[in-house]
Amino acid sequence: MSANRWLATGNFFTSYREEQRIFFTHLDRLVFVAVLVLLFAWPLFFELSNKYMLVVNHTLIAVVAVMGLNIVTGYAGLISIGHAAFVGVGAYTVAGLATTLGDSHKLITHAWPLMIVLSGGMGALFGAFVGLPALRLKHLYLAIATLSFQMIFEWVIHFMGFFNQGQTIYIGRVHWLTGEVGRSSHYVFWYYASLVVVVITGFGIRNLMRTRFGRCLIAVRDNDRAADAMGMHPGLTKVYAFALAGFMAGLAGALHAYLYRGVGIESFTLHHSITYLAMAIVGGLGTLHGAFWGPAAIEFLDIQVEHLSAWAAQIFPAQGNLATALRPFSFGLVIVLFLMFEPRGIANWWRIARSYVKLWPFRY
């Protein structure tokens, strides 16, 4: 590494602690707390409409939830085609207590964190127990066991009379210092709160990957028989890989409740499995930047083919069903493209652009 780490630019490491620093140089640092400084000030300057809060909130929401599923996928090689029933299992956790104790209940209203750690706990544990299967199978036979732990899902709250057979579930209004977030800061204030899950469950995986147990997620990705000789447990570690998962995505639940103030089965379904699945795809399978990038372009192509929807209503006639068919369209079309041209996603054009800033004007 360069003396100067203000000017260090290339990957020339004397030792492995420097290889596994978070941050490489004072730049990289510089630039991530000037980036986490505006996340966290522009509500402060800038107001949007509840429509687009409820956007920003959904994407934040989906980061987390696309972290866990990058665990288990990206970074483990485990295909699943299940993770909105994890997510599921977070957000009726905390409607299940809504259920039992009622909705304006403090521990929902007051104790809300460890309602959300709660959820979490819930997801890890049907995590580790649909990731048992990994023990013996792989590939499209695994996949298909995360799927038909999502059908099961659907049915028992569809025909479950103490999940209100899908229907929504009430949340009660939280509480904060200041007392009950009301109607008009309801959408600001989770905001922050999804942003504080994200950032210290982002730098949870950053730092997981730092270690031997990172470490060993690639290496049964990469070649299973080879780690298990090298003296890791491939078994144990896919199903940690999906523990994490089912963790990361019971928060996402959980802050899915909170956020909409109730739970409903149409939230949880095969298409947002599918969805989560897409996010990862774009952004970029097995990177922690993938797992930012993919939900955002795709809420940001969700606004835009929207706007192109109600367009398209007012040109075309509506016996040809255009506009209805422009989002499904759109989505299948990205993901094939993103397959064809471009798999590693958008964390590779970040990966090329930085190391493009990096590099010039080539120090060493």
Given for the second form:
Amino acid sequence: MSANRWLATGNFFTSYREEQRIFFTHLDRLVFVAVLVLLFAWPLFFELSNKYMLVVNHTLIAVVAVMGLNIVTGYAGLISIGHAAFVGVGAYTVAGLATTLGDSHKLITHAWPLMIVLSGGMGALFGAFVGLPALRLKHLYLAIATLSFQMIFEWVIHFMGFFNQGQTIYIGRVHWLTGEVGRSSHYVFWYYASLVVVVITGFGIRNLMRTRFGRCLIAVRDNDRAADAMGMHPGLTKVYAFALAGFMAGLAGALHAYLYRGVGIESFTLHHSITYLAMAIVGGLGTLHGAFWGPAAIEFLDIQVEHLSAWAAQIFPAQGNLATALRPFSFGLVIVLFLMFEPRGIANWWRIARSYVKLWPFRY
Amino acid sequence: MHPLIISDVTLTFGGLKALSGVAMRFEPGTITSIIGPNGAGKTSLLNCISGFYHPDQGDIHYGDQRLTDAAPHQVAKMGIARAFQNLELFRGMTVLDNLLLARHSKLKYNLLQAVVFIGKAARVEAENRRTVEEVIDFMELEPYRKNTVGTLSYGIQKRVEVARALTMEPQVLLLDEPMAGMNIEEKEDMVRFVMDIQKERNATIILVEHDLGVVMDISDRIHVLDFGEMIGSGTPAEVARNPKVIEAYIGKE
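Show the same protein again, this time as the form predicted in complex with the partner chain rather than the form predicted alone.
What follows is the entire complex, opening with the chain shown before.
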């Protein structure tokens, strides 16, 4: 071990256990803990309006979903155009129980952590089922199979009376140790709940990637022939990737249902699938922290452009319709620009910044 | 340790007969070479053994296990590893990662233990790392441990390819032209590795190679293929005297 555990200038490992560490220096760990404390503490000192709190929560939920998409598209290299449908599976698991048991049944209001995990399980089940074509199909053909799931999902919800034909199904207010979570604390409460889910699943995926269950995903992406010769079943590995992505999407779906206190099909359309894919690309495919950058960047951009278009509509009232087109336009532009100039996403900027800071003030 | 027995294997692609009635026996702990002119069916035969192709007729047995219809990952689990002719490495990964993932089916922990990591998964992975390090040491890959495979020279990549197969701790090692495209020095290194693998790791080696000098020097037995048919087999000296083999390689007067 190096003498200075705060700033390591090289590799000083003396055992293979040390090499497995997530944080190599004390400084790394300190920074991470500081950021985490900050994320947990800021709502105590600083009150955000409900509108912006909703955006923050929405971003966190998107982070959970994109972490899942990142597994299947980033690590395993399988394009999934139906991710919002898997999120929908999670949300409609909660909604379905709300319809059968009543929207304020104890299972939904008191046992909500269980419901979130259950929704994850349903997502995994559907993920594995939709992933089955991966046993035979590859590349774009597989992507079309996921697209068809998106279509079937929307169609089924629209035409089933059980799911209120895609119109909002209400979910009751949840209870916590202090009693019912009321209107004023609703958003802060779900901020913390989402944050806990993000941290737990984030560490889970980070751990997974340093074991055989993570390596097999990358092996199948890079060369499935060789992966086969190494004793991995390429088809089943892909199905497993879809199941894992479905699990994460299911968690996100349940959080979404609870946050909005209702489930409607308009949150799980093809448009949302594309948005998740865009978030994953902008953040950086195949990196864990890309799943944090992507949703944050896209949501931030969306708010800024919304302000801009409102401002533009004030100045040029006659062109109000045109101003509203700024949002989809800027969204498309950002994706194209990233694909052209930074296909490795914001995660790559982070990597560059880190390697620069690591050697500071020496530039070589 | 069992012999690997190929009996009467026929493989066709449409109208083309890649292999017809090939029968071979690979004794445990020996180096057996398969030689033949281009297109003779050497790689097709290796593909049949490692499960990428399935023969139309005939059988392949390893001990009492039947390989004929097994998929590549099943063959790998039986202890038969393979190094590819056209490098099939994971080019974006480091040498270390390439070797670590070769032991996929040897690591015994479940998904939940992997997610928690601390405990069994961490212990098994540290052990995995140690085993990989032994192979890195054996194949003299220490300077390249953390290099991305795609950035390494061709000769080193070939060595990584063999190392990766070796990491699987195989009983039978299939080497498909491990010396193709190498210079003399690299060839000598590779020959040394192959002989060390046989002696120290006690593996049965099946070698497909074009360099007749190398093949004659290190093989215990040689099988010769031409247009998918066996035209000779025996010790290097026997094969060198076989008129059919001479004809296939040099031509008739």
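Positions refer to the first chain, counted from 1. Everything quoted here is computed from the prediction, not taken from an experiment. So that the term is clear: the rigid core is the largest set of C-alpha atoms that superpose within 1.5 Å between two forms.
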Once both forms sit on the same rigid core, is the C-alpha displacement of N348 at or above 2 Å between the two forms? no
